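There is one chain below, alone, in structure tokens, taken in the form predicted on its own.
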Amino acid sequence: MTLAIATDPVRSLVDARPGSFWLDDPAKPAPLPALAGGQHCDLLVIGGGYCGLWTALLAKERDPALDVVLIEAQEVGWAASGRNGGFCEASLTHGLANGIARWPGEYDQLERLGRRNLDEIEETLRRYGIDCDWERTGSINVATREHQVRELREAARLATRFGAEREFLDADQLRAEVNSRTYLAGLRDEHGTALVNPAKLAWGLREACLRVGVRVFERTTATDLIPQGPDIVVKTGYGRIAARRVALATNAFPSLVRRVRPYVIPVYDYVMVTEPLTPEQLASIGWGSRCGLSDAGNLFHYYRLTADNRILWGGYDAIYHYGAKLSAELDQRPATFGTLAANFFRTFPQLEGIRFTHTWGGVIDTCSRFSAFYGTAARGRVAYALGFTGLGVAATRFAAQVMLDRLEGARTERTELKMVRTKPLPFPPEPIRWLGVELTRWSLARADSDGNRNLWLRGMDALGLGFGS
């Protein structure tokens, strides 16, 4: 049986369970009533996952005395949410290199807003008491070619120019902390990167949320949102609800705000994960820091250990389908789990004859500069902020922090950054769309076999496209 796992990988996948590990447990909390007939309320949060839970909660924080409705088309969690991989990140910006390109100009200020950001959350965790088996390990970025070790000191040295805190480390250090031949160099963000349950961070919200007083509706879709004097009138249904502001926080989902659409492509992503490891498989890997890891390349993986000791590993293919397509159908996906395998186990061949338990996918919000947006609809009524693009675990609690400045109409450090006025550039209409994002996704794979940008790549980057990894 081993031999046969070593000489085909896919064998290794044979008795896994498709669907997220993480939602696949007992203590899942049991869904909430859908909303039925006529409601009324300050502040209507459309969206359960982790942007909607942390505008609720926060507007809640802000103002006791708010009433605050949040509804969700299916389960708390059951999106995003409750299927990414655990990596909660400080970074604002889908990491430093994006962010130095796009705000050189306050970079310095968006690491610190990030770095605040995640100790909040640390901070809230432990407020109301929330186990999401949070672990603050920290991060590696990992290069697996030449050209990659040269770019991950090139992020070095903009690092500490931006006063940034990381830290280069050569093979042997990088191996000393995991074992894999495959290692040629690596980026650690020492403080900057916690690990999680997703799915057990998301309950906590909502658990949180009803402490507070937040109403939650499970299983009420929104259909429509309406203008109405004072008023924003959303039909759901089974009913329909008047609030006085509304905070969008749907991502990959279409939204409601329709001139928004064109902004956003839904991307899917796919991970799986291993069997727990014994104490000697562990021991073959080391890795006693716990720390998240990625590679350096445009096609990576991201893998970190689980709270049992199981290896989380997904990554490397990102699939758009033609006409933004969405459907569970999609959530499985053979060629990608097939090609994870080999991968996970060219890294660690010592490894060889574990087995996977689970395998999953869904949809990122992808946008063109690779992190969150914002703005208002409905003369300021309508806050929304999207196109987190993968790195929206810390990042949705800062966007809820900007929608609820708005929705206030407060001027914040947060509401005065370039980041926040601005937008990224639409993505085209169909079948360009669907073609630039093919001939971007083979140009990348190019690009990480021979470390250049091909002329298609450096036209992108002309154009301010966020087709960086």
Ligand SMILES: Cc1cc2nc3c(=O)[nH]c(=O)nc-3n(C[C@H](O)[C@H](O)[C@H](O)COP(=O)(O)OP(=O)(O)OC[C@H]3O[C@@H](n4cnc5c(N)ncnc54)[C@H](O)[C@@H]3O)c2cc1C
The other form holds:
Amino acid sequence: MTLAIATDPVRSLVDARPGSFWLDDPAKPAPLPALAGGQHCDLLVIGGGYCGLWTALLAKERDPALDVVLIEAQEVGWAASGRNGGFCEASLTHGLANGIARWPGEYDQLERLGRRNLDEIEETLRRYGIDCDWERTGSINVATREHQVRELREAARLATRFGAEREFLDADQLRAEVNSRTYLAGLRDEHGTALVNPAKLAWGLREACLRVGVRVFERTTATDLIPQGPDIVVKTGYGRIAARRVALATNAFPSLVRRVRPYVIPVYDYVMVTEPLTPEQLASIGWGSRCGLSDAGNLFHYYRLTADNRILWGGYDAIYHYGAKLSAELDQRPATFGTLAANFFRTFPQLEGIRFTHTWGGVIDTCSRFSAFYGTAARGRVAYALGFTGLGVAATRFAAQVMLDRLEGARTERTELKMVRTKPLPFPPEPIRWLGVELTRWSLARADSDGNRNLWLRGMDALGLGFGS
Ligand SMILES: Cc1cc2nc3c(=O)[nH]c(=O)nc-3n(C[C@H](O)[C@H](O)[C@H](O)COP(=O)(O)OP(=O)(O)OC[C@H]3O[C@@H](n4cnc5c(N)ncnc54)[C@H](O)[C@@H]3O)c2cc1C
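Since the one above is the form predicted on its own, can you give the form predicted together with the ligand too?
Expanding to the full complex; the earlier chain stays at the top.
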């Protein structure tokens, strides 16, 4: 069903400032100096997003005597960690369906470890006094098409079977919660999601790292990893650092371990926020629980309220550029913002006339199993974790623990998981890669309209590569 909209979506966008709403904050900390000259440390963490920050912080918590250095190419939190939707989710598997399809034998364990990870994040924020507008609101996945209602019912049934808490809501129950004429049903996860201000989370973790004695250098790009005797020598723009162990937390950027590169492609995801809603506008929607929302399509929107009652609205288009191109100019995509705005007003026509204040994009590290994978190089002295595929706000902390386990050579419940021991299939080289991604996107959009997975998607499902399978 396509509903007409009264507002011209483009008019709602003309005043929007390009750039992340979260990073546009006077509380942004001043940058730290770059690394210069020669340094030595026990553990070097490369990358200052959540994954690197958690790795550095947890390493110091495990052993306060450890000399830990973190280097970041630009500024802590400038990339995905300062641009995301702020859905801090317990799921380590990019959702229930993906997790159950891939690791049915250990899914209940993954669900439990994911919940514990989320609880421990909350506890850490409290312990260090990190203010990141944390709200443990839960989330609802909404169906806007009939076939999605069936899928949510099936997901509710699977959740019960695998010990995961989910509650099916019919249209009346859902609309009593959040008022949109597009809603047909919902699946609530009451405890598995917190909403955060992503940039404040990154800056808070940076401050916590500094407080426990992590040496942080910004504007410092690692260009090479060279095993040398007992150390790994890492070259940077103005210096070099010799480290006993190295953790790579470089997400969608080209990995310093070259053989890992075919496993991840950078995919652009886009987000916008509105001006703050007036009390009347908010009342017209309801949204008393302030829960995070997403729709159940393959190409889905995610949306939520910010602390000052704006609506953040993102997702839907996920764009891969030929040759894995990364560039600051790709952060803006007017065509996508137009589509997002049109879909926004279809969902909430009662907000006619509201304006968007910020539009931005960021890169996600997509892998073919849609959830992170782990590995080591240089005979166990370098660890990496990547492939979070757009669900890494909380999962990066779990990944940090896995990297530290691996670097210590420890066998833990985490390292024994099949999810941790296995890798996804790599992507093929260009031009097959680009063609494959485009064909998949086109097929997924079709599947969203009629609920049928075409031959291509069914083939991908059979290979374990199907999104939503
Ligand atoms: C638009 C958008 C919306 C999203 N929404 C959500 C959401 O709501 N919920 C969710 O769970 N996830 C979401 N994600 C995904 C989530 O943001 C990421 O999974 C998470 O931030 C990854 O953290 P990270 O530390 O691995 O990566 P990043 O934050 O990308 O950090 C990697 C860092 O490594 C640095 N780096 C790279 N190479 C080098 C080098 N050679 N030397 C030095 N430094 C280097 C980079 O400069 C960068 O700062 C979203 C992502 C995007 C882009």
